[in-house]
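One chain comes next, on its own, written out as structure tokens in the form predicted alone.
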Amino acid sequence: MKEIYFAGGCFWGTEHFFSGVDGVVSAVSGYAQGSPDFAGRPSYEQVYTDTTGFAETVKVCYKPERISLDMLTDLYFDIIDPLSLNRQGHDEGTRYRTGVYYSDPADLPVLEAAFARAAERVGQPLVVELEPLRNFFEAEERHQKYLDKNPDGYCHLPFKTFRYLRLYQDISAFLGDEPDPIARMAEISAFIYERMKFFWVGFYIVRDAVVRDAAAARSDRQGPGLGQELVLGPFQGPSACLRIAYGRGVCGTAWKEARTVVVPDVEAFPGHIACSSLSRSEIVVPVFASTAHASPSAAGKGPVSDPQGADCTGIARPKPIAVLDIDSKDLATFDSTDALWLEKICKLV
């Protein structure tokens, strides 16, 4: 068994988090890096005044053969923002900030590799401390398994970040190494449908249009799009389009654009083809032949695809073979938490 540290912000979401890993032996909340003038162990209340130098962290016990460091990392950095200097959430001070401690030195360069991913997907400076550990206090009980204790207490981490963790889990789990990409999308979309209760949820993959007429063939034949559409594939819910162009319609768009598109109220998209009336809102979710490809940020978001697949940076992007389209009957019901975790879903198929 192996331990690592992580200071993720508040330490009741981070230690709830990280309990639901499937692989995590333990998680327990408490006080690193404190400073070397502070003597003895720091009560809650004295940390919370920021000047003890000690930060909310929480150590996290894991099976190295269940999984690994670099996921556990990854995972870490899919909670925090990275960006936030001594802030995460609503919640701000010096114990607030965030980092990752090591009490192994061969955990490094898998340390140093995470954080180089991470820099390159949100392209700045990461403002997460990397050091060796100097000093761990666990925290006072009333601070362990808080959430648990207290199903609607504080947290600053979205709620829905624990369903998508264990729905995230159990995909990967159950799909095991099934080659076929169509019973991977088709079990996705019933994982997905049923655990979260979305109206609509199915695939669109990216095929040769069908040519129906001599003016159809000359449009197919215009633009990035050339002679392909989206194809209704495996989905769960009501019927729905069979065919949407290249860049039509929200789906449409996401293809084109190489990146998820987050639309609040499908009403206020412009173009949008309406499918269901009972549709408010939606997210659609590119998916990609490799995940060697860094995600655009979600809702709108990051560079967008000109014609030649490059974005506004003249960088070539992949293109997406088929996206994932997920409808919802209330309106702003899709954020920034659903599209990184259906994105990493979308990385399954």
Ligand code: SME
Given for the second form:
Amino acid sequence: MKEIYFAGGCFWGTEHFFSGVDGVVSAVSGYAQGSPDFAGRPSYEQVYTDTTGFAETVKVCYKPERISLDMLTDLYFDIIDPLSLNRQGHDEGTRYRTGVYYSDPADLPVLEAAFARAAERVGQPLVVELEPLRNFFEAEERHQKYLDKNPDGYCHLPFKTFRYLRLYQDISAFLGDEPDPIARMAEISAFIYERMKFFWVGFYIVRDAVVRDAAAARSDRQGPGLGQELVLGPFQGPSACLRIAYGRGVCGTAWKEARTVVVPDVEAFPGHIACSSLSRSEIVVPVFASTAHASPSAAGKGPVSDPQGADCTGIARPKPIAVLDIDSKDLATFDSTDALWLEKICKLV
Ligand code: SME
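Show the form predicted together with the named molecule, please, because up to now only the form predicted alone has appeared in this conversation.
Next comes the full complex, this chain leading.
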């Protein structure tokens, strides 16, 4: 068993999150990195004064054979804003600063690599501490498992974070090393649809376009997306349109721009393709080729044989091989939390 200490803002939410991570044996709320002038165990009220140097911190004990420090630290970065100094969500003060504190010096290179990955992702220097653990005191009993005891209690993390964590881990475990991307997409659609109760969940896959006329045949493969289109793949929900052109609708836009598109109100999105009049908001997430599993092209009919493309700036950008489309009957269902977790889930394709 190993341990690592995560300060991620209010410990109620951070503890609840890490308690739900498979391979974590215990997550305990406490206070770490207090000033050397402060003798003994601090109380919550003392830490609250913001003069003790302590940060609300969660001690995470885990089985390294079930979850790596690498993965744990990546999950930590999924739930913090690493650019926000002494503030996470609505909570402000040095007691809510972010930091990773280690008791085993051998963990440092792994942590440094995880910090470097996070810094590259956000493209700026992080304000997250990375230090050897100086001190840690368990918080009072009323702060332990706070959100289990108070399910409607305050949490600086959006509550859907916890549902997405469970969903992500279950999909990941269920798919295992299944090599067929269509089977993986089918299972992912079913998991998301069942758990999250969205109106429509499914994949559109980049395929060679069916040549319907001579003009289309002449335009074959003259530029990005030409000669290709999105074709309906595994999905859950009402029947949907079969094919979507490059750059058309929300799906074609996410494909063209190779980025997640969140649409709070489909009627306000120019060119939205209405498969059902009941759909009111939507998110579309691109799926990129991965080397972790058999790639779609290895499965026979590869949607795209060259996953790298160049945009007009000449900079190589990964090209989507499919998109995950999710529709909701409510307005403004999706936000950056959905985008983050659905992007992680799409990496499982
Ligand atoms: N609304 C999508 C089309 C697909 S359906 O929502 C299932 C779009 O505009 O691309």
